[in-house]
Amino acid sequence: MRDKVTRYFDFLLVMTIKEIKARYKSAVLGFLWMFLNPLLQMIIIGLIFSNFIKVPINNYFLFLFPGLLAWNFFSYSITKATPSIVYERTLIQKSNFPREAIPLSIVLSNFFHFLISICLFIFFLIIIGNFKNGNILSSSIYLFFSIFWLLIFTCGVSLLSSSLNVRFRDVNFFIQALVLLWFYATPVIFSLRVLPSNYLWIFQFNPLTYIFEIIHNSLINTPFPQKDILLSNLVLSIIIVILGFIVFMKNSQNFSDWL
């Protein structure tokens, strides 16, 4: 049982190393687009939503951007784990291996760069003197807790998403205009402080509120967010996440014959 368990998380990592060597591959500036796309979009989005569309918030550009990067990771990893089981058709007709290490390598992959990102935003925070003051401890523990959540929440949807797509195609356009919608109904761009309080139940239906909330506090010291979204977005995640562990191990033992 153990050497099965090695093998598994063996395979998973070099799937996910496979991953991460397949998405620079040839680029010059490799790694570096990591932290330069997220830096390009805070530049626009911030130069918009500071200079014309006036969004109450001190320091925005550093509001922003741990957000963008929390973001991207989400939308990169969902929209590329929807299609991956199809696009690896051949492979699994040939192989028998675990079939959710396709679209878990594709998360893992991300959040390794997600997590670079983050250090590397934290490190940029403290030279420039506006790390959150207070308690370091408190606030690197709400930081692991809203960036695993994130995780295991991603590779709950990712799951869900990819075996779905497998028999029913449209899946995958579904996830694409489904993330152009949810980036305006996540708190990335604005903070739920700065919104009508008639309209806040609205976010309590969606499960990266909380987590963006916390990413925003952790890093720069906003408001912590209210309590009765964290039960509603954490039950949310809950279901989603176990939904899509069933769905997932369910339907890949028709994958062979679907694709």
The other form holds:
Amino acid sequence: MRDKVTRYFDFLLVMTIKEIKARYKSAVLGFLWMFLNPLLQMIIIGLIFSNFIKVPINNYFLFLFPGLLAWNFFSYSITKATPSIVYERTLIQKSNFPREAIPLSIVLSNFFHFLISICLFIFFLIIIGNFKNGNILSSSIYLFFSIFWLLIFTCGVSLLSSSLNVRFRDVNFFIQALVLLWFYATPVIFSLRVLPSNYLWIFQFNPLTYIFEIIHNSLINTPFPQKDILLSNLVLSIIIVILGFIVFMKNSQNFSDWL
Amino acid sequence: MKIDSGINNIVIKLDQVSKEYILHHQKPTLVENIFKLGHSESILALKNINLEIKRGEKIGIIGDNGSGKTTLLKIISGITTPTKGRVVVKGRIATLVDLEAGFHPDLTGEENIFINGMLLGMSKKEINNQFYKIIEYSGLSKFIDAPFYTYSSGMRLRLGFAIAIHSNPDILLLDEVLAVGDGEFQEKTYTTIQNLINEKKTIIYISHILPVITKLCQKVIWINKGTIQDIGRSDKMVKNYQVGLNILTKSILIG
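Can you return the structure of this protein in the form predicted in complex with the partner chain rather than the form predicted on its own?
Next comes the full complex, and the chain you just saw is listed first.
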């Protein structure tokens, strides 16, 4: 039994390392892209939103960074994981390894990148002396909690979308459109506090709202999100994650029939 | 004292196994599926198969194209699950199909050995132990740190075969793959498979090359239209099958 568990996690680890290694293998700048990519994104979005569309947030460039890192993790993960089972059809026809390793290794490899870049960002905050004043312990607990929540939620969505995409290839296109919409429906480049209050109820139905608000709050001085969003976000997340696991496990035994 | 009774010796058991495939003329889209616009037909690839294979048996499977041989192999190896019935398999299975699959083109041969080995169910420790044996067997020691996309197709097959053989399987499933690589390597694979036959490995071999089946297997399962037509000694089964083929050919020629 214990042997089986270690083998399972070793397998997941090897698949994750494969994803990490393979991504930057032939890029000259290699792992530097991990940080360059969100940096370029931050500069572009920062320039647009601080010059053309004014967002009333202090230190807007600093505010953008953690949200964009977390958003990149989420969006890269689900857009790459959704068609992953279909792409790896030859593997599935070859042997009966645990199928969930395919989407989960993509999520985990992106998570690895996210962790490194968020650590670099915290390091940067400390150097420029702009680190959030207040209780560091409670901030780190909140940050840890929100990142963990984001990871589990991303796994759930990826399992759901990748398994549904095997039978209905439309799911891939749907996810692509959804990600674009989701970006603006999540407090990534703005904070809930700057929105008119009559729109706030919409954000209860987006499980990512609370996660991003806490990430901002624990790293940058933004107000703490209201508690009433927490419950609905948490319940919705749990439902989606459980649904993802069930749908994946039910369908994964017969993936090969559809590929 | 433990008696090695017949029941303990059974490594593969299929109980009333049926497999239904939905015949898709075209992939159903979401809308078609919701509104049931697409007509769904289904075919039974396997019908009520009962089968017991004992440890160390060498079984050949023969039958026409589309008779369900490959579906049977997929069900035994766990790549797909039956629609009805129960499958029990004891021990590790290695399937020698798609030997080139499970490699990442941008990674080196070394890195790929770990990925491929784990896909076949090996643990990290086992791969570490077998690592140099795999490289030596494949004859690729000079190229093992080069990226996989630089390998020729023969080299890919050789690496795939080397890993599959060193995964220490209890049950070996072969689907028409005894010709791997160049002449020298083919001889090597043939000797390896001969050795596995001499060891107490269970082997299931699907082929249309009937003389090889009679040579390698003691017992043959003849599959026809998703059911087991007959099971018996290999020479007898192959003969019956050939007689059936001859009658068919004649009837086509006459009629």
